[in-house]
Structure formats: C-alpha cells, structure tokens
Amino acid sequence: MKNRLHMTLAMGVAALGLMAGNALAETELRMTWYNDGIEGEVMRGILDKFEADNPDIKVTLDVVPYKAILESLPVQLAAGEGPDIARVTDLGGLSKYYMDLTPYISDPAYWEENFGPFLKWLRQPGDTSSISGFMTQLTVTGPYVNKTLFEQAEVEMPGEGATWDDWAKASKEVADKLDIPIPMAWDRSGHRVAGPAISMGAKMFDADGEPALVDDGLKLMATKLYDWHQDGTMAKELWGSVSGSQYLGANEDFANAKVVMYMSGSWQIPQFADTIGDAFDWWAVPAPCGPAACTGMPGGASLVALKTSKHPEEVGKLMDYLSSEEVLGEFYGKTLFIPGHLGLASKGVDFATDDPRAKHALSTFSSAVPSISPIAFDLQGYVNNRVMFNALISRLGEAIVGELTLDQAFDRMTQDVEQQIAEKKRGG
C-alpha cells in the first residue's frame, strides 16, 4: 500500500514537472517596431488575440524610435543579431537579412496575389520568388497645409497643377501676414526630396540602369531648397540642427501651427487626427508639379521576417495571421493607413474615423498613387536607394548651412554614391 502511494506521488510529481516543462517550452518571438501614430497600440491588440489563440507562442513588441530602425537595427543584423520580425522602411537595403517565408506559410499564392507588386521591393537582385513580409502600409509622400491659416490670411491656396514655386510663394505670404515662424518645412530626408526632384526631371538612373543621382533635374530641385533656406521660406535651424544623413521631421511644429506648409507623407494622417484633431484644418494637397511630373515617392513600412530568428515555423504562423485579409483590414482601418494589400485596396477599407480632414487626406494620397512616376517606383525598389538618399540629404544639408557650396555638394553626392556602392559590392 505504501509502495503504491509512493508510486502515485512520484507519478504526480512527474506530471507536474511535465506540465511545468510544457509551460516553460513557450516560444517567444520578438518584433521590433516603431510608431508614427497609434499603430503600435493597434498591433499590440492584434498580437494579444493571436496569443490567446496560440498559447504556446508569446510575442514581445519592442517599440523603438524610428532612428533606431534606420541606424541601430542594420548594425544588429550585420552582427548576426536581431529580432525575429521587424518593421522596416529600408526595404531593399536590408533584403539580405530577410528570411524566405515560403516554406513556413500556408498559402504562398495568397501572398503573391495580394502583395505581388510590393514583394519585389523586399527581394535582392535576381530573386524573383522569395516572400519575406508584407506592407504594414503603403505610403505616398506629399504636403500638408494649414488651411485655416490661408483663410485667416485671405491668401488663396494654389490649385491643381500648381508648382513648388507657387506653393512656396503662397506659404511665405501667409507666414508674413500672420507672423508664422516657418512658412514651409520638409522632412530632412533624401526620400522626401526625391519625388520633387523627379518632378523637376531627375532620372536617378543612367541608360544602363546604374545609379546616377546628380543631373539637371536634381540640381534644379536642390537649388530651390537651398534658396528657400537662404531667403527664410524654410528655417535653417530645422535641417541645421542635425548633421549627416540624420532624419528630422517637422510634424510637431506643424501640429503646433508654427508651419504653413509641411512636406511629409500619408503616414502622418493618424498622428495628425490624434494630435491636431479639429484645432485647425490640416489639409493634404496633391504633389506640386515640375516640368517632368507631379509626383511624390511611394514607399511605406514592411513587416519582415529575419534570418536571425531561431523559430521560423512560429514566425510563419504569426505572419500568416497578421497578413490575413480580416486581420490586416482591422489594422489598416484602425491606423488610417493606405492599404498595401490589393484585395483590400479593391474592396475598400472601413476607416475608423469621422474626421473630415483625415478622410480628405486619405482620399488625396490614395488618388495620387496612379500619377506616381515610374522612376519613383524604380527608385523605391532599388536595393541601394538608401545610399542615394543619404548622399543627397547629407551633402545638401552641408551646403544649406554653409559648409559646402552647392557645386561641391553635387560633386560629393556623386562621390558618396560611387564609393559606398563599390564598398557594398566588395562586401564592406
């Protein structure tokens, strides 16, 4: 009897140990994420539902500043470290670190059908089949204006087909009349400058498809930016407050009504709906025109699986869930993001807003997609586009603050692109 009791107790202890072992066997996935607005909160809510349905998988959402995505994450990945999944914007530049999800997802054809045009942005040259992630949003660059200030100043907003010169002049007039400190602000970003440069005739590539950043079109746009910083249309203290290729946005200044016109992009919609609300009419306007086009840059953020993950099957399961039409429709609707999913773009997304300014902005940016220049799409998909963007903004910034002449800046841009691409080809 005593032996049977001991055996029963032993079996019970073993069972408890097995249960504890199973609990400890839970797989943890780490997702590196940055926020433009409320999307981190939305994603966390979706991940909570996934964890409830999959108690053996825990997903930790590590929210970091956008600067860390641009600067720290590439260093981690180059060192063979990093998360399982990350939200990135340097889509082609980091592609060598992406995992091919094809063996770990349930229906690759679904991904090809709904994300096909954007999957190539995540692929290395020569790769025509890998599936590494999906767009958390499709973005389009373009300007916002403080429509209320235009009305108060009794200055008419430029209409369809207006040029950058038209908008710069009108914004300066509003600022002078109302004593607004910054007539026009742009994100300090090569990506933001590229669309207007293409509108001015920049080709970005030569006849052989090789990068050719500096040409007459780019010089024309860069010279305008330089002149606007000298005559007070743009504030030197914004771009001049950082150096190199560092990104700097002016979203807070715009939200505080210190800027008449702000060149940024569609990703600001949810943030402005939250931070500005109805304090003033923040109005998205079509991309101003140049002699070659009226285009912004396409882009966006993609959620990608990374080779550093030791749990590819669990990553595939999570990515299947997040990319499903139902879940992604919820994400786009709550975040007010332009869908990067063809099925949802066709059916339409039920955006969770009654804000007429947000609805107008969503419509403005969505309707801009068909007019985006093919050069802009090619540049966004180019694996070394970050090299071009960084050379453009760092050297133009040096000219604006007086460290280089414009001609010197153009020469340095060309040298930077050639040297850095050569280093990449050597494996540097």
Second form
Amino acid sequence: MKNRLHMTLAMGVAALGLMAGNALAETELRMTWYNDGIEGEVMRGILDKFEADNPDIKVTLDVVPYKAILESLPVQLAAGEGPDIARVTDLGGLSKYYMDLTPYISDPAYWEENFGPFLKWLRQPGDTSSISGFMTQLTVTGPYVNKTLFEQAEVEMPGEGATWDDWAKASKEVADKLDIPIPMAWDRSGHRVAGPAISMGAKMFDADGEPALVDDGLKLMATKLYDWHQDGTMAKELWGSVSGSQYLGANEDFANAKVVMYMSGSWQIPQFADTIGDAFDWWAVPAPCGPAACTGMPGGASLVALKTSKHPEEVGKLMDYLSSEEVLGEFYGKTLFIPGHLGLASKGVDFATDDPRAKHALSTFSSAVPSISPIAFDLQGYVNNRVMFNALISRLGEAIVGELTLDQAFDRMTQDVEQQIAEKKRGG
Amino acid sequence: MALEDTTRSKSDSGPSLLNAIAAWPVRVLFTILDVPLRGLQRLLGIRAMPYVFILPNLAFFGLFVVVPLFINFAFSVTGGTNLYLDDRPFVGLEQYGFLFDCGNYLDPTTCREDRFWRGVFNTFTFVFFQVSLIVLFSLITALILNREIRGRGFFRAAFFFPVLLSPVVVALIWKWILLRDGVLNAFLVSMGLDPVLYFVSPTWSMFWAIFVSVWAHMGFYTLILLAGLQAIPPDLYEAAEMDGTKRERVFFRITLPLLWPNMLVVIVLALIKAVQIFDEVFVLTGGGPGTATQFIVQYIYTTGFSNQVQNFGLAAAASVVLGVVLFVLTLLQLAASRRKDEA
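Any chance you could show the form predicted in complex with the partner chain after that form predicted on its own?
What follows is the whole complex; the chain from before opens it.
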C-alpha cells in the first residue's frame, strides 16, 4: 500500500515536471482576429494542424469585435502592447507597426510572386521591399439585389452597363409595388461610396498625388445619395441615425427581405449563404456605371505580423505555413472568400458551396477585379484613406439629416481631411 | 418560565460564539499592526497619525485621479498622434485656440471645430431638460412613496431597480423597444398606426435620450428625497393639520423648505452626472441623427480614439474644458452639502 502511494506520488511529480518542461519550451503567439462569417472557425482548425506539426508553438486566437480592430488595436499598438499577429483592414494606416518578415520567412520570392500587388498596400510611403503579411481575403465592393422581389413585382432588372440612377429607379419601383420599407441601402461607410464616386469621375488625388477628396465626380455621387435620402429611395435609418464615421450595415435588413438593393461587398457572401440560403434569390450584380467607370473599391483584410512580437522567428514560421498555397486554398475555399493569392486566383479555388447564389456572387465579384479603376487601387493603398472616408461619411451624414447644406458639407470634408493630415504630419 | 430562560440562553450563546470566531482574525490583525503603528506614532507624533491612516486612500486618489489630470493637461498642450508625451511636439494653447475659434459662439457652423460646439449645445439642452425632469419626477415619486400606500415596499424597490442596471443594458433594452421593428412600433402597428422611426428624427432622438436617462437614474434621487422627507418631524404636519392649513400651503411652507437642502444636493449631483452623459446615449442613438445627440464626452471619445488620426491633444483640451465645468459644479455641490449640514 505504502509502495503504491510512493509510486503514485512519484508519477505525479514526474508528470508535473514534464508539463512544466513543456510549458517552458512552448512559445505562445497571440493572433487578434475578427469575424465576418465562419472564418474564425476555419482559421482555428488550420492553427490546430499547425500546432500539431509544431508542438513548441501555441497560437491563441483572440477573437474581438470588428470595432476593436478599428479603435482599440491602434491604441494597443501605439502603446507597444499589441499581439504578435493581427487581422486588419486599415492596411496602410497601421503600416508603421508592421514587422518586416523578410528575414524570417523561407522564400520571400514566393510572397512577392503571389501577393505582390497587395504587399504595397501594407508598406509605408517610400518602402518598396518589406513583406509584412498577406490578404486573408480580397474584397470588392458591389451591390446585391433581391431578385425574387424583382420577379414578384414584375420589374425587369437593369442589365449590363446600367447606371446607379437606373438601379435606384428600378429598386424604388419594386419597393413601391410590394410595400418593401427600404428600396436601396448602402453600408454607412466611406469605402462603399468611393467606388461609385470614382465611377462618376472622382479623382481622389490631385496632380501631385496629394489627397483631394472633393471634386465634381464626388459631388455628383454625394448629391445623388443626398437626393435618394430625401425622396425615400434610401432610408435615413442607416446614414441618418448615427453620428460621425460610425459604420452601420444593412446586411440584416437585406437578409430579412426589407431591402431591394444593398450596396456592400463580396465579404457578405458566406454570411448570406448561411443566413438567407434559399429563402430568396440574393443576386450579386456588377458595379453600376457612371460617366467615368463601372468600378467598385478593392479592399480586404490582411493578416499582418507586428513589431510588438517578441518571437519573430516563430511568427515567420507560422506566416509561412498560413500563406502556403495549400493552406490558403483550404481557407479561401471554406470561407468563400475571394483569394488574395495570385496563384490561387488564376488556378481557381474549390469553394465549399453548392449554393448557386453564392457561386454566382463569387463569380460576379471575382470577374469585377479586372475592371476596378486604378484610382480605386491607389486610394486603397493610400495610408490616410480612412481620413478621407471618415470625412466623407460623417459630413455627408450631417447634410442628409439637415444639419449642413451640401455645400457646407463639401467644405467641411476638405477642412477635416486637411486638418487631420496636418495633425498626423506634426508627429505620428 | 425556566424553560423559556434556558431557550434564551441557548440562542444567545450561538451568535456570541460566532461573533467571537469572526472577530478573531481582526484581533490578530490588530495585534500584528499594533507594534509598528505604535512605533510610527512614537516617531511621527500623534498629530501625524490621521494622515498616516488616510495615506493609502490618498495614494490611490493621487495615482488614479490627480496624476491623470496633470497628464491630460500636458497632452492638451501637445500635438500630433504619438501616444507618449516625449514624442509629442509642444504646441502651447493651440488646441484650445482651435476649439474656441468661432465667428459666432451661438452658431456652431461658424466655428472651426463645429462638432465640439454642437456637442456643447446638445449637452446644454440635455442637461437643462434631464435635470429639470429628474428633479420633478423624483420629487413626485418620493412624495407618493412617503405616503401610506399599498405595496409601498414593492414600489420603492421597483423605482430603484433601474439604477442597478448597467447603462449599456438600459440603452439596449430601450433600443429594442424603439427600433423600427421594436416593441413600441409593433404596438402602434397593432393599433392601426404607422410605425415611427424615432432615431431618424433629431427631436425624437433627444426626447428618448432624456427619457431613458430620467427613467434610469431617477430612483437614486428619489431615495435621497425620500430620506429627506422622512427626516421632517411629523409634529409639524400635525400642527398644520390642527390649524386647518391647506395641503398646498403645507407643501410650500413645510415640506419644500425643509426638503430644500436635499433638493440642492439632488440638483447638483444630477447636473454633474448629466454633463458627463455618454455611455447610454452612445449605445441608444450613436450620437445621431447627424450630431443631434452627440454630447461633449462623445466628442472627446471620437476625437481621441475612434478617428483614424487619433487627435489626443484636441481631445485632452476638450476634456480640460469639461473638467473646468465639472469643477465649478462640484464646488456648488460642496456648498450645497455644507448648507444641508448646517440645516
């Protein structure tokens, strides 16, 4: 009995010793992440495989709300308290906090070859060589329509080359016939407005490459948005119900069939496939046209390594694994995200869906990539683009609810951009 | 009788034993502390001992209130977007100049930082209505709850209950009620009426911001007034009744004057709290529509944290301005408390 007790104790001590040894040898990497759909689950599955192959590295996935990525993460990073890796969307704005992975990855040429055009979105002005991360998804903004409502109302959907006015008119007609509360809804986001504004002729930058938000093209698009809110084509609940640059989406209203046409982007596909399914035909349509182009805005989320990491080698190892064609193919396929990997984009991804609506949407957005305006790419890569987006959205919102006239709003947009960029140049 | 005595002595010995057990760790602690404290008293003298006792609290207060105040002021005279003061350029009073650069202070559109001034005007409107209504409804409720009504205990608890809820929970509950598909609109539709989009209208948004805030906080102030009402000697009312004094005269000549010190505390406390309004309205209306319910604290938060260019200097300057307002209100509260003590 006594011997057995001794033996048990000895085994317990040995087990504790082993556990302590493992704990000492293990490197913990923290990855800050947000979810649009199921990508967190997919990523966790991939990380489990990585951990199984690399027992000395543990990766903790800290899932936070998207708002925390926009507002809390920058403060954390400025304080030097950030995670090792993060999924971000303000690609250029946070670039000063990114780690250059080049010394820690096995094949920088592979990264250049497959992520080349997107790597420059992650670089500081003047930097032409650093590698900091890869796109977990490439996104393209564009509209969805509730095709079933069009069919029920017996209104023909505008065809290829249709303008925003054509779509606004048709959506209003459907809503009026079927008593749908919101004919057209746009996410309350400057990024969403930028594509249509460029289609209307907005240049976004002056001849010296400096930001020039307000021009005739932007005024044209902003005036349309303003008018649609006044005539009931768009509901004020989104653009008029909150202040400043707060984001509001109409995805839930669209999923509940309360919206005829919804301007958002490709990232909604997995969510709509999941929440709407076959309840009605949700149909992605090509970006409506203006006099200058028929473009949406590119964008997306990037997984970036951060300077705050104390384990750059392990981060490099993990990023190598995650960016491999095989792993990314699995990730894009399961999440229904448009690939931000050129090799996979040309070979095609085996998307894990049989939903014809999701397949159609993926095809619509993927085929929109070549027609994206170069101005849109430049704007997406510009480090202060959110300053421009925020000024646009907050001042236009104030005009829509009647606090400012449109002309006052345009003046304020210009002032806001100038003031904020001047503040940033002063030190930051 | 003998049986009764035995029972009493048994039941008395239980709590006293429990008390003795509970007091034991305290006694041990005092015994341990006694030696160093006596030594300290010998060293510093008995006059310094009160300061020794308040030192831990003072240290916390200094660390978490006074030091941040100075840091905040230091931020307000710097510019740029760097987080650490060492990296931030000194700009003097430029941030204050930017905030106060107005063509006409009564017209925010003429101000360089129009949103700050809209925040000021919105806060002023909110404070005026919210404080007036909270004092009025708290007084009425306290007067009713002070009477011998059926279910008085239940109603006292019911009116106090919202005070216990987190402001975010309060706002989410009311948002759920007030949205397009909310409970209130469902009720209106069931009555054959059109739904009302409350958060699209500036007037409705301000109304609900004030209403929800009054609903959430009036229980606390009711309690203060109820305590004041119960402290009024009943013989004054009896004397008035014997004299056949009218009810209104009793209220204005006895109740209100004797309750006034409590009222003053309520007014000042409600004022301070109302000026600081942020969380519940931010969740309820998001500051909208436009900037119709954006108050000063939200302006500070947005400027300092939610814009891409985080303008800590400007946010800190606005905080200092708000701090000055709160300081004045706190002085008022201190004066009111002193008056109450004297009364």
